[in-house]
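Just the one chain here, the form predicted on its own, laid out as structure tokens.
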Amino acid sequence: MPYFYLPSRRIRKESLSLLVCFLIAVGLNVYAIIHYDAPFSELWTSMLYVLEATFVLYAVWVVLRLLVYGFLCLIGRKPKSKQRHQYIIHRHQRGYRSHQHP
């Protein structure tokens, strides 16, 4: 079976796009308070409809970026990629470079 590779650039690219989808949520729940005045303690009893929206954001983005990704596909244009190597590695492979493919 094979292990899924990771680099730690990607898990942090990915870990600020949850942070930003975090802070949306929580201003547009700021947002809502202050619109209809009502009282701050919304900002801690209403956490959970937050992390939802957070959620439902985050999908919304990854949705957009592979769907951006697929049409550059689609038209010829390969995205832009640093590193060129495959993410796959199998159990016989880690940790020796000489095995991975380029």
Given for the second form:
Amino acid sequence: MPYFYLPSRRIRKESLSLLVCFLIAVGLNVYAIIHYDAPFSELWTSMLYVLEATFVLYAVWVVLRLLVYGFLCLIGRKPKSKQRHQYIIHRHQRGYRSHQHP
Amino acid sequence: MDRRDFLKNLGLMGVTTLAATSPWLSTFATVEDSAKERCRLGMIGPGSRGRFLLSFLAENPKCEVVALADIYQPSLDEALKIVPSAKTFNDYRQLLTDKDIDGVVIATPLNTHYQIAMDAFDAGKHVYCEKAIAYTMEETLALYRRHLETGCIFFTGQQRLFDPRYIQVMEMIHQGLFGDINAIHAFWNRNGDWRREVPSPELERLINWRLYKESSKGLMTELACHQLQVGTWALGKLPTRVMGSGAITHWKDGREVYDNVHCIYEFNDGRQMTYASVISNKFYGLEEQILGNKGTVEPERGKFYFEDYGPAPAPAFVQMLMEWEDKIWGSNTFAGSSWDPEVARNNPGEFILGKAPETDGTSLLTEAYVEAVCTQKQPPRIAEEGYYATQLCLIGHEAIVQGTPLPFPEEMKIDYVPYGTKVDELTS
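Switching conditions: you have the form predicted on its own, so give me the form predicted together with the partner chain.
Shown next: the complete complex, the earlier chain at its head.
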């Protein structure tokens, strides 16, 4: 099984991305409710659609970033995130724990 | 439906409401006071329609049909089966000389209405006259004026005025439930030659009087008269101009009146009422389609339909996504959506009275006449409704004959109070 490590910083960043996507989807629902003169109860009753839209937006965001990442790799420039990721793996393999209290 | 059920059905509407929409119903307000009174009536022309009316009168405990008059003996014989004790006459004038008779019911051919009704008024008799009340506009006006001069009760055979579903739905229309009523499409379609069986050829014009110009104006006076009155009732005003067209297109059997008529009645604000009658196709039957911007009424079916009926709209979020999808993937929209076939929507509607119609108001109309004769009180506006119903069908026929639009003649206008006014006067 390949080694997989997802740092907490990444988790925080992805959670934030998901939250932003959710807020955009909610915002779109509010716009639609006003535009189509629908009852505001649809803020709750359409939550399933909003969640679906959230994941679609997030997926689009992931795909977009993968494209950018791939492009940067293609032109021979390491993306910042990869540099940092390698640094963290390196530190982890060496058992470097300087940030911990003795 | 008897009067008790009728009043119970309409009880929810309240006296003021009824007085505004259908003031002639005030005749039932005195029912209890006149409980012991009884009137004596004579029937002139107990043919098929006459006997239909007779069947209601014979069951009414407040009246007694004591005399019958007709020039056709078989009609008298049939009528005697309903009222065996009635005296019979071959000349209506003999009937009118009977001082014990309070009022008459006239159900003779159209061209005879005027003379018989005038003679009845002159004899001091109250008059119920089948529609149309006269053969010409001038006769109609003269008859109405004679009614005013003599003070005798004057009813016409406009039974829809007493039909509970019409009364109820007119109240809804005047409250604005169906929005602005911009058009009314009235029609009466049948598939039949409109002939009665004739025992011998010399009786053809006597029995089939509806088919000949000398005695009838055909579909306009025999059928349209009912439905045009519904239009003025709904809109609360009279049309200002009429245009029409008519022909004999199917029943070319020697008849002289049209079997295919179409008219447009135009109101001063541009609203229109159309009337069509074809007797070679019965698919659409009869109806008065009252078209408001918020809903439609079909009183003959006893139903109304709101415009916003249909499946609940998709959530706004989905609508928005569909619109985006349509913008991205949809076809060219330069021509709009007019390609879509706008066939009639499958809207089941709702019953005006909560159930299918059971009566057409004739029994209540005859009951109201008896009540009015007993109490000697002319119900408000009922004569005027009958007057204008006849005038509208006659001017429609005239527009067809002349082939040109005709304005409603000023000299034929009588005091016609718009609905919703003089309520205090009617309820006090």
